[in-house]
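In structure tokens, the next block holds one chain alone, the form predicted on its own.
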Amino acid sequence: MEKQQIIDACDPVNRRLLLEGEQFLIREAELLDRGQYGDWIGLLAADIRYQIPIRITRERHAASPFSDQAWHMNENMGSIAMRVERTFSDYNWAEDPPSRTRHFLTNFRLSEAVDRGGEQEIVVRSNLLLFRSRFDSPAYELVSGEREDTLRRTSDGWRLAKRIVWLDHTTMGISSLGIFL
């Protein structure tokens, strides 16, 4: 995990893309909380990575707490394509009945916006609190972490390009990941 600055957002174009960015993204996540996995996949880009690397605890002045050679998911679209078609089909046995998720997205923050020749990105860091509950049972889970998304503008509005997850955790406290973050 790379120490990223933060762009000042006081700025009215650096905040009108803050805006974009963090609307776009709490949409995306509503469409995740109801299901619509379907809707979900048409907002991300044909080159979508979608990657959340294993944290590992090392000293203090190691390099990164992130292992840059194991993922909890380390996705394309094909992948991301054929996880989405297994959540309706019979053989999703971990996600039937599905979970009940809630995405709290917090401190959003502008990183990068650049123009590469026409083709406008932005890099949106926030902080993700996932909470999931399953059958009838009160028990729940929780997954804590930062995302940092790269949104790209398209003729056809925003589209997720590349998200990474940095967890907080360095074992999942879930019993599976049949759903996205």
The other form holds:
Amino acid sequence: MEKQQIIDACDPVNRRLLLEGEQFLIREAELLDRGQYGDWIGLLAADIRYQIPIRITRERHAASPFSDQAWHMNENMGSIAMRVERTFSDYNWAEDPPSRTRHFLTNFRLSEAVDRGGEQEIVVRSNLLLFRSRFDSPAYELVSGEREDTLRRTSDGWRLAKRIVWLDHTTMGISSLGIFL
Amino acid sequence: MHNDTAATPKYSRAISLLKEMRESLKEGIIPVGIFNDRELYEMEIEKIFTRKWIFVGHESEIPSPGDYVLRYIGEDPFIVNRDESGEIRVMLDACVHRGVRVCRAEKGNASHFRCPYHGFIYKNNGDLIGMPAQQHAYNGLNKKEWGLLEARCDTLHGLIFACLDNDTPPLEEYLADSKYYLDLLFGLQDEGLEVIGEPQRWIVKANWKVAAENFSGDAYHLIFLHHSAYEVGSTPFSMLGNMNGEQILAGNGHCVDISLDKTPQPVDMPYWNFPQEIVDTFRLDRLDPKGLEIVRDSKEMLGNIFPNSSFLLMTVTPEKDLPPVPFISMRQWRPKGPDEIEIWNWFLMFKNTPQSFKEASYRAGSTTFSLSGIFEMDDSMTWETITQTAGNRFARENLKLNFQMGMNGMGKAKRDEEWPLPGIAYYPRYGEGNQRYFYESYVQTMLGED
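Now the other one: the form predicted in complex with the partner chain, given that the block above is the form predicted on its own.
Below: every chain and molecule of the assembly, starting with the one above.
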């Protein structure tokens, strides 16, 4: 289930961390929307976990509306690399021509800032609205959710170590997910 | 006053389209218009989805009394639950008073279902037990006559099927020759199977028949459409090298499709690459020689239970540098109009397997056959454009689709006279006989000739 905590970002140190996280995520989204997946993979930590759990309509008293065993995506570097390789295949019928996406990221909040064995990690939560348009149709698809991103500071800058997308959808209104949220 | 529309028989245009199709099918021709037609769709809901057995879930999703999930048969929502006595029931999610839905979530545990409108309350076996101010409002009502509407349901290896028609034969008889193959796969382990997590649901703007036909036996599309999966190493064998196999007409429109060499020969990944300790739990002793050959030597096994319930077993690599892992998927292609389906996708695994294996199997399945699946996303793209084509004026009136592979010497598929197992088999998989059989059964059902 989603993290709830928000760290006060008025404090100058936290403010700086949140700003760095925001800048990283905005740059990362730009690479996704431009289809520069080779560069995008460079922003991922080698131990990346990328997860989109399935959401179910549950009653208010239920522990969580999110599955802990079922996923739309549950990726590591190996499977992400396979997906990216497929993206550039001559046989990528679903995404060539590529769908046009726009990641809208808002409501950035710092949820955690910890030192893990000398490595600084921050958790930044944000709201995601993804717009997608395909072929020559004026129709579009929207995917809405909350991102919970763990970023790790390395000597080469920040890297995405973990992403969980907490969807606002139960039944997905999109026909395929050949892109990254 | 004379009413012209009343004089037109119900579904007259759809019926003439079906009669045209019945004739053209003899030549392996199908008019594209059947894949996006409102009148045909309404007729399908009435003639097919309210009459046939439909897969709605698995027992393992509702292990305890009171557990429920919400499922659909055609357009209608049904509560699939286990009542206090442990019996599985399938009940229409609608109050008998005004039709308000009484089930408030997709999954949960409930001893009772309560209508939010006037407070009619039902036990989880569907019995109406009361309402507010009963003595003033409904004194004298015979509550026994006013329970939730119930569908027939039956199970096979924990797979729950439901049927809305009392005249349809029992499930086992309905499954006909497909039962052998379901027994073979789902009966391999004494402990049975369980659903991993919750089913995925997503919308594809495609006609349901396109999906059902694909799982009935369209092995041919693997070679080209899914070539990228081979390129990136997701599937361990080339699709071109996977075309040996049996395509089986399994009665009542059901179809089974198994990759298998005619003569037994050593395969790279026996037993679908299940680890030996899991193979050791399989009841291979119960299998006949050919059944054992399927389990040991086939690379994939899939099929469609007419009309819209499919199964798939395949062995794929979920990520680079990992060995291939088998997964099992069940499907319901839920019709939501002539040009839309809601795909329901369950991943199942044998209960008596390590949790880590279940997780690896789930990942193998979701990487390849799911909303984000690198096989599936190419399928849904083509299914959508077939449906678009079928909705367009010129195409629907002029485009006749070729389903002739395996007919008149075209395509290598020949009747396999020696196939020792139930059903009528064709070998190899260069044929479209399964699809033609699906559509023949479809036309017969629609015209009331089944």
